[in-house]
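First, one chain by itself: the form predicted alone, in structure tokens.
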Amino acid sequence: MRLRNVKGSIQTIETSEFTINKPELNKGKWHEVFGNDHPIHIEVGMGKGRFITDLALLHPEINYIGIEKFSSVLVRAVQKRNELDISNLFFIRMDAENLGNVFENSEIDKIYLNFSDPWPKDRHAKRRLTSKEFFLRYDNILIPDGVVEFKTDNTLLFDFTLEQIPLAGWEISEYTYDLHNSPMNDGNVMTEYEEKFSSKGNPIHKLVTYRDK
């Protein structure tokens, strides 16, 4: 899918307080970022930001990063976040593929994937980002008992996730093919693309995982 270019998209998010341009400097040190030691979770891929400011907003115990490579998107979480009185969310403007320039190990409480892009075409199946290479990344950051969330309404992409799972050595908690019928739906907090979809009557899909360590 190709983005509409929003002007003066990159100098709104790297003139923002709440992006953080150069994250590689704070690896190790997002505690120091937020002033407290509360569980720091991150969006990978956040698109316009609705369901990482929802959570923010809902939970002020928990600090939260969402990250996103496109400055078109990117730009609506930024202006948002602007009009909130909250502490607890910062954003980072950057490839999913950084993140072990970025976070130390064990220091992400938990991972949140929402709508992914699917990369259809096999030869680029180690960007998806449920891929095995991508849990590798997700291993080295997360704590020992860390989990992954991840949502979306493609079934291809989620039948190929639920099998690298198992290759990637981390185990499948729970998971859904109709989030929005199942007891997984208890507290669930919708994103845009969520929304867009199963107004259209298109099934949900969702699992947790962790690793079995």
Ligand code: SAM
Given for the second form:
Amino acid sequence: MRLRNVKGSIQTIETSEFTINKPELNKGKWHEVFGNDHPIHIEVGMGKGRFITDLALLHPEINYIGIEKFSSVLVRAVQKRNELDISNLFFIRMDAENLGNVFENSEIDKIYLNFSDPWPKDRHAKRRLTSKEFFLRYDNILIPDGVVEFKTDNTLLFDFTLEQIPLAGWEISEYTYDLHNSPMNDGNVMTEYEEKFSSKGNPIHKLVTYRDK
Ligand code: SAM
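Switch from the form predicted alone to the form predicted in complex with the named molecule and give that structure.
Then the entire complex follows, led off by the chain already shown.
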């Protein structure tokens, strides 16, 4: 993603009622933040937040947390969030490497990864959000039968992920290399990158994975 410095973004985020500035303080207490015991779903690397915002509008019975590393994109999600009258969506600016400092074991019901950065160099493989190192982090915070859903148009990253999943001790429940022409597309909510790349003719890949118990 091309990142531009967006003037005032850090201040907008820090003063927003929808951004949690010290998320570690809520570890184990996220249901209190939402004020209910609904399931909590997170998107890691949400960018400008179109996908998770649309999900929050569609599913008031689910709590959503969008996680993004860069304020210059997160600020767009916050600006859009300000216009909505919903109570089931918060954002965190953080690096997903630190998920374990922010969420207790089994605190999260589902994780979405959409169009994660490919980090094409081998030496950066551990930074890919679908590396086995990241699956260990997801393992710690997900409920026992929680799932990770991953979409991308990047075939190399998708194939890498299909290899990493068994190495991490997870199982693949379903996958497709052509989501938009597959039964897995039922109820699909498009992400910003999905719209951009599918409109160029790129097929979208998707998989769903769970723990091998
Ligand atoms: N998910 C959105 C979509 O599908 O439209 C955005 C995709 S964009 C290519 C990937 C996003 O993941 C970027 O905004 C990037 O800053 C974020 N990201 C990458 N690594 C991350 C990490 N370790 N922690 C948090 N966010 C991360």
